[in-house]
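Only one chain is included here, represented as structure tokens and corresponding to the form predicted on its own.
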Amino acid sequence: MAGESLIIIGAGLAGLSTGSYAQMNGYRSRIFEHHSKPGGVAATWKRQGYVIEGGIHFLMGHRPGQSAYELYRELGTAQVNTFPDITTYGRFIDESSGRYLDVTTGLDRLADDLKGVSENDTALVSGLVAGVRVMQGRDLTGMALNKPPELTRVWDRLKFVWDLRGLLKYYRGKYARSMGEFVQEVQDPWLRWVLGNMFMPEVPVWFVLMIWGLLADRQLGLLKGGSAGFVRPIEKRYLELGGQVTYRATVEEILVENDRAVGVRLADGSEHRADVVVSAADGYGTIFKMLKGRYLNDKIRDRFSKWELIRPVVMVSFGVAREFNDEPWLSVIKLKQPIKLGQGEINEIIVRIFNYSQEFAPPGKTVVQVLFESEWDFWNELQKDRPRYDDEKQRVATEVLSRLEARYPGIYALVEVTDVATPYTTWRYTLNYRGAYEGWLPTPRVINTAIPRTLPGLSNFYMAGQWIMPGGGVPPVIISGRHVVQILCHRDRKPFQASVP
């Protein structure tokens, strides 16, 4: 049987996923991975008795009724986790003013707090409410879970049209735009700061609709175990399955004959074959150096000159002596003080608290994470240089520790683990580039390209991951592997199934 031994390259969630539905599915599979564990950007790691977050934030259709909980079901990690409900979408601060507001699960409050901001909005707080109201009880999940782009048929087209019935003018004029241009109707500052920062401001509006309509149904959930108890048990699940897994073995180059996909070459000069290649790696690697930038279009080259990127992250995470059970597990912050770094200024900063779990840090203690958006070139070209890489990373956590210190007083002396990623750690780990952790950026064009599996002229190859899924996410990667497998058995002609351990 054509394409019976699948090659899959990396071991994070769209990775596994393809290699779990293809041993549903009879093919034979083996995952070679960069990073000595699974996971890749979904990853957790330990310093001195903390564990340390540095990917999930939080899980979407995580409770029954919505087609994504039925993809961790078939992945077998819905089985063996519990994902506490947010209530508390985030908390949006002000330090200038002292000013606050909580996002809740609750779309009366909501609407009121929202309201009682600004009275010159509340017309435009009212729109918006009501589509949310829309959007609950929706299965977007399952809208794109049925089909790949490239097996759908006119009468999928319709049935799709015919799903998004009552949503379809959200999808168009003014709640398409970008969240941020979207803003700059709001009259007053401080509620244009909170709607813009209620996600990446460049994500379209009807995108913080659907959060906030999951967020009232109640489908946001937070992994008590971190990104490694919902990972780990979808390798188990793949290799009960029969899949092999190879950690410490980074792809140099995809194996091509006659325009066909054959194998890989690995770091260490050792070659393997396969029927079909599937890269779950980096978009930029695969096509540009394990393919050598050789299968290529127009819409290839736009795609990567043109299209921004996912701005990395800087993270910075304390283990602290302290519990903080009345605070949000999430706030926004936009700073009274900027922190200086390169040439630039960081105006706001993301607050995590891991008060929901006792598994991220021993009894009566808590890591807390800051999280900012930084400049890939100023800390790959700082890299460079150790001492300096590593300095600088001391100063950028003492000058974060001091802002916490204002809000959590006493917390400076009661930090035991101090710990600081950047967007080089992300390369380092997952080798995404340019540090960008989710790939591109999800603007309102970004996010609704169909982006094929395949590249032109070669054949026995196919990607998955978030190159091909604009934004990202756990359930759009998840899906992606899915669909190659979908792809495979078309190709086959043999019935696609998908079993629940």
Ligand SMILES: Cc1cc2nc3c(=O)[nH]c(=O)nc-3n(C[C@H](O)[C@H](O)[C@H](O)COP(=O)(O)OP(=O)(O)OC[C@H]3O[C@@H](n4cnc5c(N)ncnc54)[C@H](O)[C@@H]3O)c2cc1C
Given for the second form:
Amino acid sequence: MAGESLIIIGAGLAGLSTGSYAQMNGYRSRIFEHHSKPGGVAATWKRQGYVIEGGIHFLMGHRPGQSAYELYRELGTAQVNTFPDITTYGRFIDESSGRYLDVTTGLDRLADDLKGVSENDTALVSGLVAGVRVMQGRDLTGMALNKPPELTRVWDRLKFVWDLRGLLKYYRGKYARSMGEFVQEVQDPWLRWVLGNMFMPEVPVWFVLMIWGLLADRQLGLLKGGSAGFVRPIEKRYLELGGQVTYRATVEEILVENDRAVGVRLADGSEHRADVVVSAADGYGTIFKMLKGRYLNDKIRDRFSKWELIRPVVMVSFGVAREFNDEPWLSVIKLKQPIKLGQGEINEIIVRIFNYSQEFAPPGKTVVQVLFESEWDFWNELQKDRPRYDDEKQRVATEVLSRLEARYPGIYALVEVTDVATPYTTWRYTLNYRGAYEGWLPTPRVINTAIPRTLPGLSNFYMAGQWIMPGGGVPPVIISGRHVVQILCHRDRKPFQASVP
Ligand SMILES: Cc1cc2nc3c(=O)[nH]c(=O)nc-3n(C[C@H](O)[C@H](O)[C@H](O)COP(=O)(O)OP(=O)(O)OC[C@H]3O[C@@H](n4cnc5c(N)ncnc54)[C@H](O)[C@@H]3O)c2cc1C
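Can I get the form predicted in complex with this ligand as well, since the one above is the form predicted on its own?
Following is the full complex, with the preceding chain placed first.
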């Protein structure tokens, strides 16, 4: 029914997308957001003249030719942003030997560089690079995510398989294994480490080939204005379409009558009713807290008891009073000496240098960020004792800075701002379960699982966002919001419409 009202929980990218497409299709929507600003994990914050980026590393499909780009246009963010092409995906560095390898857009050069590392692995490298060439020029996100599972018919599946012809080899057999498993065949230990750390080692090999394909096609871009510069225009578009957002409004309960979602109750006790409720918030919180675990089936139970979560991260950011003009925007470093943390140790760190835009720091200055995976339980326990938690953050920052000092002598004295975000910080601002900033770990099995946007036995309720799109990522979560509105339009027997402002 046109004019039906929607309550959306969460103003992350999925919630804003759901709201925008709902407004485009004649629904009246309102978002309740826990935090004081939009974006969820796609977060940026200010510290004494510096802008700290806590979210999106690169944008997939930032140029015409990919359907993701059309989404960015529909949501009004492509028009006001410029996304510099990534020409080097990253520099992979071994601190012990001083060796490094750049992963670049030119496939011939990449093939030569990888083969140059190890003569014994040239056949394996040739196989990978051949796979990248097959992935190039394809709109894989558009093909895979065109329709929600609820609206996918046999015909759509057949078409998908047809579109994938030529690629099927990569979705089966050895390229369907996890990258971590695949690299066990690599003979040279350094090359094994580089390839294994190209993304999370659990992702299937084809996923890495797809990313390299996008890189080679110059379809990976950086965000000049950070995550906030990407998100704010989407929030603006939503508001211009007539949507409403209430910030600092945490939903505690989804109100249900006769197995129909009818509204929400907020932490302040106020109740708000609507014809349809969409949760674009954390999956665990939605299903087990807001709905008290009443709408489950074996698949959902299985997911929450057996699937692995994205490992949370610590981000240590420094505002530094110098330029880093010749440094790559991202490096993955295999440490000579691990960093001790809790019961474990950190062997690899990612260093992000925000030297590709003037929006992150005052002139002549730069934000340098070190990111590494860390345990949820460790930080969650520690935060219960605030002074110890703060001391540990300080200790980690000092330790990380000493590593940077070894790479960039003199940096120590030039640090003007230090900011440490832990897995608990991720939870505090976004309520993502156990700090899993992208939801489910996209293993070969999980990444191919289509999760319904509905829950069994509950009508007028839908889910969007990274907890129903395994592995998350900007295009998938935006598409998930579009999917919900496609389902609503289908239910209401009207054509789905999308417009470009
Ligand atoms: C460090 C980092 C790097 C990344 N790099 C990339 C990348 O390079 N490329 C890429 O494509 N993607 C990347 N991502 C992933 C991408 O940013 C996310 O998958 C995506 O933004 C998730 O959007 P979402 O709306 O589904 O979820 P979220 O961003 O988690 O949004 C959910 C929203 O719901 C709100 N909420 C939760 N519970 C409640 C409640 N009870 N009441 C009200 N509101 C609630 C939260 O506050 C939040 O705002 C990265 C993410 C991070 C953190």
